[in-house]
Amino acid sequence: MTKFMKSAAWRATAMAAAISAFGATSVLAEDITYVSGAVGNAIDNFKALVKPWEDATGNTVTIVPMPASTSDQFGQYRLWLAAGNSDIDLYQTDVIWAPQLAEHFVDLTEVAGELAKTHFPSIIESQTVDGKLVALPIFTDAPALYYRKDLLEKYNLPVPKTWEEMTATAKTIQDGERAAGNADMWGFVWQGNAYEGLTCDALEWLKSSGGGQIVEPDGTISVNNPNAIAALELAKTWVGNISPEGVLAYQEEEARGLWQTGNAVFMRNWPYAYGLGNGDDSAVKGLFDVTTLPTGLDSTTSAATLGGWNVAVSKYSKHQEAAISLAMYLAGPEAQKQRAINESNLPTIISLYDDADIAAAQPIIPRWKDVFLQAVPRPSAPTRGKYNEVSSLFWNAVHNTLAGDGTAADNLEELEVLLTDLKGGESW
């Protein structure tokens, strides 16, 4: 264990600790390569985020942007790591990837011991595999229902509580706005492309309707049930009705793009879209709010897929100490606070939800606690290394249903068979 690792365990809850523990004493400046997906203005924000660390340590950070699709990111990460690629020092990782990629990452349990205590325990636990902390949380995620408060007021309609109410309200306002001359208005935009994002959306429909979590925490395959079938059949009615046909190719940015033109009543999206929606170039600035996602007709439970991003240090990095220093900074309070203020990212450090500066700059963040408390995890824990295949099979079954290629009942019955074959025994 290096001197840096021993000292950082108790001093790294602020950037100065990470810097004093390593970077400032480095004889030769190092360039750290950081790979990450990118949505919105994430690249520009990241450059500003790491600049204090660069200035203080003399090191530099090169970001390698990846496609916004988390499915594409995971595929590329797995190829690089399997090859022992030493060109990448740090990976920004989805909350669900820890069990699948753990063997390729540095164990941060000891070095991040004190810092880890300041984060939500459940999130630290999600990044701990076989007793090893393989990634540090940098922000968490849970989606919400964005709604045009001006249009709800105009039509004297309440914020919908159920998916059925949302469907009816979206149709009423969409038709009214089109009759008034806006032929481009749609009722609801979301993520319908065949990728991980659709797994997130559809899991919310199922869970909030009493249809389970695809695979339950004990490993039971639960996806083929009447409530799940009903939830998918309702979603199918949205396509071409309150959502454009093209929604079946939408990811997060396509949904946000249409929303920010002012041509959607409702949107399902992650917290990053809140700050961008209130930007000076947004047609909906000041006109919208967010709430928890709707429930099913016979349910009182909302469900928001637990997301979130972490930073992991590659075992194959040639600059591990500098990479750990940067990881500690990014997971620490200063960087998380900056992200919260500038990008409306949800902190994983508990105390930041009571930070006055964050509340003043992003008053939505303290309120997002209600959304976060309704979060439901994807079944990566019970399915472990097979999660990626589970998710792919699920989103393809859902996408086929939405596109009219088979009924929800038929597609979920077939999915159950495929998942049973994939499981292959008593446990995953």
Contents of the next structure:
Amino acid sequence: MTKFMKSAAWRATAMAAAISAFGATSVLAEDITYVSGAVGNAIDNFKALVKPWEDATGNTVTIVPMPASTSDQFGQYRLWLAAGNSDIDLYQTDVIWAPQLAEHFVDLTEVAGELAKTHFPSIIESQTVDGKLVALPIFTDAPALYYRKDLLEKYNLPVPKTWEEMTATAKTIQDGERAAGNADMWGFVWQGNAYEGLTCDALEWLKSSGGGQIVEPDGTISVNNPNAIAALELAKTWVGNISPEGVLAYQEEEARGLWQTGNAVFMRNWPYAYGLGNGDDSAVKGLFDVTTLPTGLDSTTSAATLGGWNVAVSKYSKHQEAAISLAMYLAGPEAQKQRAINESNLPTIISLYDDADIAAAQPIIPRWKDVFLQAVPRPSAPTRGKYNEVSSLFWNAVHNTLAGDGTAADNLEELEVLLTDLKGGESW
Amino acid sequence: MTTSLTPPRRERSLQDQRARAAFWFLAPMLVMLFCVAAWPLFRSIYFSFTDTTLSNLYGGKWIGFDNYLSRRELSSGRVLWRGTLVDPAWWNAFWNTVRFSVVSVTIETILGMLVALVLNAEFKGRGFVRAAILVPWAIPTIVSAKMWGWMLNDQFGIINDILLNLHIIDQKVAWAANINTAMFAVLIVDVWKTTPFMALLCLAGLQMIPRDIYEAAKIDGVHPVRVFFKITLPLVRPALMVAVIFRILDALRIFDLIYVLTPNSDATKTMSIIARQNLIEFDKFAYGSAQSTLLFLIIAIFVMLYIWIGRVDLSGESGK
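Moving on from the form predicted alone, please list the structure of the form predicted in complex with its partner chain.
What follows is the whole complex; the chain from before opens it.
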């Protein structure tokens, strides 16, 4: 313990406070169960991540891996929580879930008071429901455009600034590479499966083209507008042209699969793919870079959907003290730094963006601060408990459009009617 | 005590005793069935008439048939119909389910019958083939759905690779993603998985047919095709009809395969999928319960129609 504390002085702040307050003095070692979706190598890394906490407190952590799809995770968690399941102590929760699951989680306002002040205020706010801090942020997410700098150089093309430019560049390189013998080359891969991820992707197309954000913060339904329609129509042209037709079944991992085997020029993905793309088993190691997502039409601001994951303590947990201690550790600077270095996850603690070790290991992270500041939230706050249904209606409308089942104009008009029905009055 | 009993009384008491014994042997099973089948079913039906949500399971209020159908007149005079019965998503799921059930059960019955006829013949290694053919049925659906998911993958899938090399298709097909092929993909996997089950039930029926009928037909020089339609099919029919009922029941409530292979595609969403989505994801527990109840009724109606039209004898008494 002393050796561990000495090794890095700054660890002392959050760690020591958390440990002395809860776990360290407890004689009985407890086994904490943590449930999280399994994307990339998150599960393997998690074991190393919690090792210092386990050593310090004598408790152990068991991780329960869940499917990668956030929609699937949510369904399972809701069921467990509604049943008052005490087997799971900690839930890794998506940024959009707080309003829907708030009542099942322990209020962390008091415990995390000091720690919360070091995080981005907007993220803490997103996890606060009626004055109750339901989850602590462990990393944030904002996607970017991954591009193959070797291919752009080869064809002497600039990094695209607009969606239209990106489309043209992707087409040129894809055709060129195919003619040169790589028949499996595609221009652009993204997440087109009918699930929460498509809501994220499509929200970016809309927002970055001046097409609003589906439901505005004040609750008005804005999705049916000419810019949104134009943005969707452009995206529709990608399918089967610069993106494989199968993109309509892709989630993050399928897109990364195609990208990391060197078969795509551009990819829209979250920061986790950066670290993995530079791994030793990657065909694109050192060959790519990232930039902000393009803009569309006459809009000049890029948009990146705000993602991110948090840790919440179950009200039904039988080991609440130890669980809170682990939550504090995971949201604290030490764990966030390790996550940033090993998994290229974006920290939510502002000062870590100036950390020299992180900048050395993952040079993109300091640059991401700007991407993150342009992030657009999904309409989970204004639509409250109905967010999942709003999102599902939206992604279905988009998926139908992309799959050629109706035009963007028809589908968005229908979506507007469905959303109005769902809203059912003046407020959500 | 026993010596004083008269013989007829003794007989009745034996009957009583047997009935009582049977009751006590059955009781644990009945209690079990009540707990895992009747009670949840009753609860679902009850929930469908309330406004229960998953976060407030015991606080739902009775709202009658509103989850099924409700009529509301707006101040503008416009009449608004709400509820599952006017929900296009529900009807889409209904037709998907019916289409899936009819097509898959038909194909599986025909293929299953063919396989059973082959397995019914005498040939070397028949025991091995019979065991081998059951493998798809023995694999858990989730595993086979994932496995086929990879085989049908547009970029890395082996199906596309084979078809491309055989020049049957000229570009990679996204089987599960394309709305035109999604249902087809689901059907392929379901047929692959369930044909062995049908084959097994058909085979059991075939083996009940006495051999001497065939010998008589052979001596009379009846054409084999005629033998099949005039002898085999009528005699195997009772077994076949029961097998088809099992499959229809199974197909109408299909969930796992589609949930893994094409979870959110409107082209394959079935009634079970949409009910689960409402129950859990959308926090419309009562609405989802109404859909589950409808699904229950629809399955009941289908089976009753089938038994009535097909004059299926489920009691097994007429054969005696």
